[in-house]
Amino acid sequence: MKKRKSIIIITGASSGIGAEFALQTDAAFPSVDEIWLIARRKERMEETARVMEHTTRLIPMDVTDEYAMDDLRELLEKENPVVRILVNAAGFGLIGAFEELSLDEQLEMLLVNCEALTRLTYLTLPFMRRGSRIIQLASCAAFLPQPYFAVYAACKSYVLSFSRALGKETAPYGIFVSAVCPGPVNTEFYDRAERYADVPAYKTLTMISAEQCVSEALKGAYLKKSVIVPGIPMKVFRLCCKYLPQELLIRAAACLKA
């Protein structure tokens, strides 16, 4: 009998935390046979790739198309792979009053951030095995409401409790769910974030490396961690949400302008 190949499949590769996930599993894992990486830009997965010691598979596609999920559902029953590990990295978020942002862009966020999250999760789900593992990319902004980053902030609530769910209902089987909630990360996502307003400058004194981000990712996915939080700062503040009172928080974050 055949046997099946184990691969790691990475959305949001193309740069920031996905394109850096690819690098650090690639060094990590030389026992998989294949990294797929996804994302619309397949240039600057070629970029990656390059430097990559493993086998890839570039997939360049829009994760919100549905057509495209077809194709990669497809791709899987015909491989029928054992996926090893599936790290979810795209997303996007905007900073700004909500009245204020595009709504297009918001609704984007929506289908970016939670249904093809969700819908690659379900997906890619049947080919796991015991020891397999879902690294979910939600945020510190989970932890809190937050005005002027509303609909984002809400995007990784809802990222968070689907994974810590999800990871009960998957644990019997031996296959384990990881939320990582970094706080500000040093990538491009402020490129796109800050078209309607600034990062606040006290958020750039909490930033972190995407490197330090995922080598603790990692880490937390290895030991079965349900929750990862890189970095000092964001424990602190997860912290403060759990045990200060949250209007006295929200009302702060709304003064700070997000």
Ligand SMILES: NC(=O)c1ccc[n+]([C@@H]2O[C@H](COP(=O)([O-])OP(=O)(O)OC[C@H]3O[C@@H](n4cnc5c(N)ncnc54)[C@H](OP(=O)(O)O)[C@@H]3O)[C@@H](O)[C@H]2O)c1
Given for the second form:
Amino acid sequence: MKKRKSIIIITGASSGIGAEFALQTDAAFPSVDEIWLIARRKERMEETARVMEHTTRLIPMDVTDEYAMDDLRELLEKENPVVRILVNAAGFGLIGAFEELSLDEQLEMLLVNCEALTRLTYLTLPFMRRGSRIIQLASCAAFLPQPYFAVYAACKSYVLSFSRALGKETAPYGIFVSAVCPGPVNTEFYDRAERYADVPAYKTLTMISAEQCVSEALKGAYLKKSVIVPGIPMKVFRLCCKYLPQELLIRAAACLKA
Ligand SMILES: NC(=O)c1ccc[n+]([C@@H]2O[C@H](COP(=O)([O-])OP(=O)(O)OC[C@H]3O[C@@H](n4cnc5c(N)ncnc54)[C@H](OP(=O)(O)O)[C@@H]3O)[C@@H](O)[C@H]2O)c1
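Requested next: the structure of the form predicted in complex with the ligand (the form predicted alone having been shown above).
All chains and molecules follow, beginning with the one already shown.
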């Protein structure tokens, strides 16, 4: 019988955290046969793939496009791989007052950050086996409703809640789900996020690199952690959100403008 190939699937692979996952999984998992990279910008994925050791499959697609998702499902059915790791890193955020941001773009956030992540998880789960990992990019914005970052923070609360619950369903089958909750990470994320309003200065003080974020995420996923919070400042922030009155923190966030 033909041996099924093992693969890693990474969305958001054209930039930032997703591209860094491609590089670090390339180095860390030599036994995997292929790494599949998903994003809209093919040329940016090509740049990353060029420096990788693994065979890569580039899948240029918009994750909100249902027809493209159908093509991906067909590809998975045809190839019948074992998905060792799924990283859902495609996503974006917009800073600013809800009323002043474009409604269409805020709804697009729901599609990319929540709906597409859910679809991809559903599509790939049947191809996983004991030891497989699902790594979902949430955010420390998931811990607290955030005025002037309202829809983004709500999306990430969804990702965190969904991932923790799903992890309990899949753990008996040896499939572990990790929600990664970084604070600010130095990527192109802010090129789009700051289109309407600037990121508050206090957030840039705690910014970490994509390398650190991904390295902590992969260690946490290996250790089967359900929630991974890279960097010490955000671990402190998570504790504050757990133990201090939420209303007080939300008011403080509103004063500091997200
Ligand atoms: N940077 C931060 O401070 C930070 C903090 C916490 C959590 N996060 C989360 O981490 C994840 C990665 O963000 P990042 O910092 O790496 O941002 P980034 O550098 O802007 O990367 C975002 C990635 O998402 C892809 N993407 C966006 N919309 C897409 C669509 N409709 N279809 C397919 N791909 C799409 C982009 O690819 P194309 O444009 O080529 O399609 C790109 O590869 C996001 O979920 C983000 O919310 C980021």
